[in-house]
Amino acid sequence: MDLETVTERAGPREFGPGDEMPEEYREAATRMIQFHANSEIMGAYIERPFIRQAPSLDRKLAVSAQVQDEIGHGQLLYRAAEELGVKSRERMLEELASGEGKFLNCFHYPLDDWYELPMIMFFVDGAAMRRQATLKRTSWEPYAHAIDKICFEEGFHIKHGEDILRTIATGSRKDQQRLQAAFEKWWPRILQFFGPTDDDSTHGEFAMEVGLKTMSNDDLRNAFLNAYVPKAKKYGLELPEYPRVEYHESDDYYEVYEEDLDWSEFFTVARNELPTGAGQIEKRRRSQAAVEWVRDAIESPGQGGATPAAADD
């Protein structure tokens, strides 16, 4: 199939293992596949921690089990991606581990307290489930599937976020004073979830035409402003003086200045240079390396392996 073809016949779960799809397709879906695959494993690693720093058993509980969920879909992910035939799943999870796989702006930056936790779980998986509805509807059929299930997991995933915050924000003073400087601190890295902006984005035009992405970036983020700042507020977080953000009375809706947002800093994330996002890799590396020993007893049952240092920092 040319590429031609593909634009002309793009559309909702179209395309599948069976179609034989031009390099440029193959290329593209793979990087935006691996690039949510890679997020869904760095983002269990800024909250594996709060499995142990939980307040209560219930909590440590539903944190685990999120961590398990997150894991989980970047495998589903991977396997969405390796169908197109340019990398496999050991080379991906491998330039995740050498930093040369590139994750979300988010999860390159750690959090340092409980009253942080909120800021993942209910704004960063909001922001996730705005895009990933949307993904639905994408061209490759297989990537489709596995958002279905990641769709499903993720709604429990805001509902505990929502639950935590809702706890701290009707708790003491103190309590809402931090929740407060935690929001002013994560709300511009989240206004950032959804990429740069369509005139700086590289890759989203070609996504939209062979149906790959169905939104744009601003879209998205637009849609964001308009389902996430009225909850907020319900909660009684006050937006930061920046980035500025203005309402439109007259057609119902918020909108970002996207100037307002330090682009510099987003664009020496998005090449793995911030040092707390390479302290991430890192730990991602000695993750791996720590676990080969059981990919070599899968692969070469009978063999044995040497047992190396826990996994668990």
Second form
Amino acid sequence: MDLETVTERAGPREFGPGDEMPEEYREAATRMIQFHANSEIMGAYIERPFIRQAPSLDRKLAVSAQVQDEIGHGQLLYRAAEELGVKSRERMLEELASGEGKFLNCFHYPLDDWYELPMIMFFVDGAAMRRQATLKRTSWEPYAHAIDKICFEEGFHIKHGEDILRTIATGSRKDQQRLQAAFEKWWPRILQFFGPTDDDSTHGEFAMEVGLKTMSNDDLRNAFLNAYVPKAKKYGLELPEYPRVEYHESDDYYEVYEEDLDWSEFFTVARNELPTGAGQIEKRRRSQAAVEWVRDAIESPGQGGATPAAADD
Amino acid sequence: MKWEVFRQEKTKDYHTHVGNVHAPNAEMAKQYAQIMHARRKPANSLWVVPKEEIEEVHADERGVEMGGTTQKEYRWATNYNTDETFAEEIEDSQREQEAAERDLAEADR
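If the one shown is the form predicted alone, what is the structure of the form predicted together with the partner chain?
The complete assembly is shown below, putting the previous chain first.
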């Protein structure tokens, strides 16, 4: 199929492994799905320490279920990407471990304590869910199928995240202060989740043309802010004065003042060069190396091996 | 030789299992599948799969726990009473989970 036909036919779930897709499409889809898969894995690593740090058994069980879900989402997505025939799953996992693979900006920062957890579990996951919901209509069918299952599960993550947020927000004065501090620290990163406005990224336009993406970053950011700013207010969180965010009622859109955000940090993150992000990648690399023997054992059962290393931190 | 047949009703639907056919090879299996399973019911595509290639794990087997037989309500959106209607996508997810929970309860009876 040539690119012109792809653009003409582009629509929800239009193309699958049975179609001869042009190189440009397969590479753009691989880039997008690999990024998504990597983000699921790295998101799971950010949340994982909170299985231990959870303040109750209920929370512990739920956080552990979430981490398990996210790793599963990563696997589903690597499969959907693999079917494009550009990269094997093994190659994508290697790229993630070597620091070549890219993933969401928010997962380059560590979560310092329990008060920061809902920033990821509610706001960042909420932003991701907003984007994912639009991908049910992506043109690469295996991607849409993975998204069906991801969206089914993700509602639990965000509601659990909000439940934690509510518990803290209705706690002591000190709890509320620490929550506000966590919010102020994370809010600028959350605003950068969808990238710079109007720019719509180098690859965005092509992805829209061939139906891989169905909504622009700007529209996604607006939809997200429309739903989540009222939520933040509901729990007594105050939007910091800077970065400025203005709501224009007449046109129902949010203006985020670009110049108030640290874009040089954003692009450092995008190059995997932020020290904390590099630390997260290194953690992932060590875990992957530590369970190498498991993968080897699965690939060639019946052979003895060296004493396994611990897969833990 | 037995072949299991999966039918996709409309383009973009999932393929679902509809039955099986006897046939000596894939070519014949595809023909029989059309006659048996796509003659009356709408069909956009059929998959035929050699039965012996299909592995099964069954809920009744020892040590197998599938489909929410253990108590794990903490992993359902319905377990948390925060408001899901603020975002369409969260509401959709919640509705899907409610439907799945109903199916599970149904299967239990």
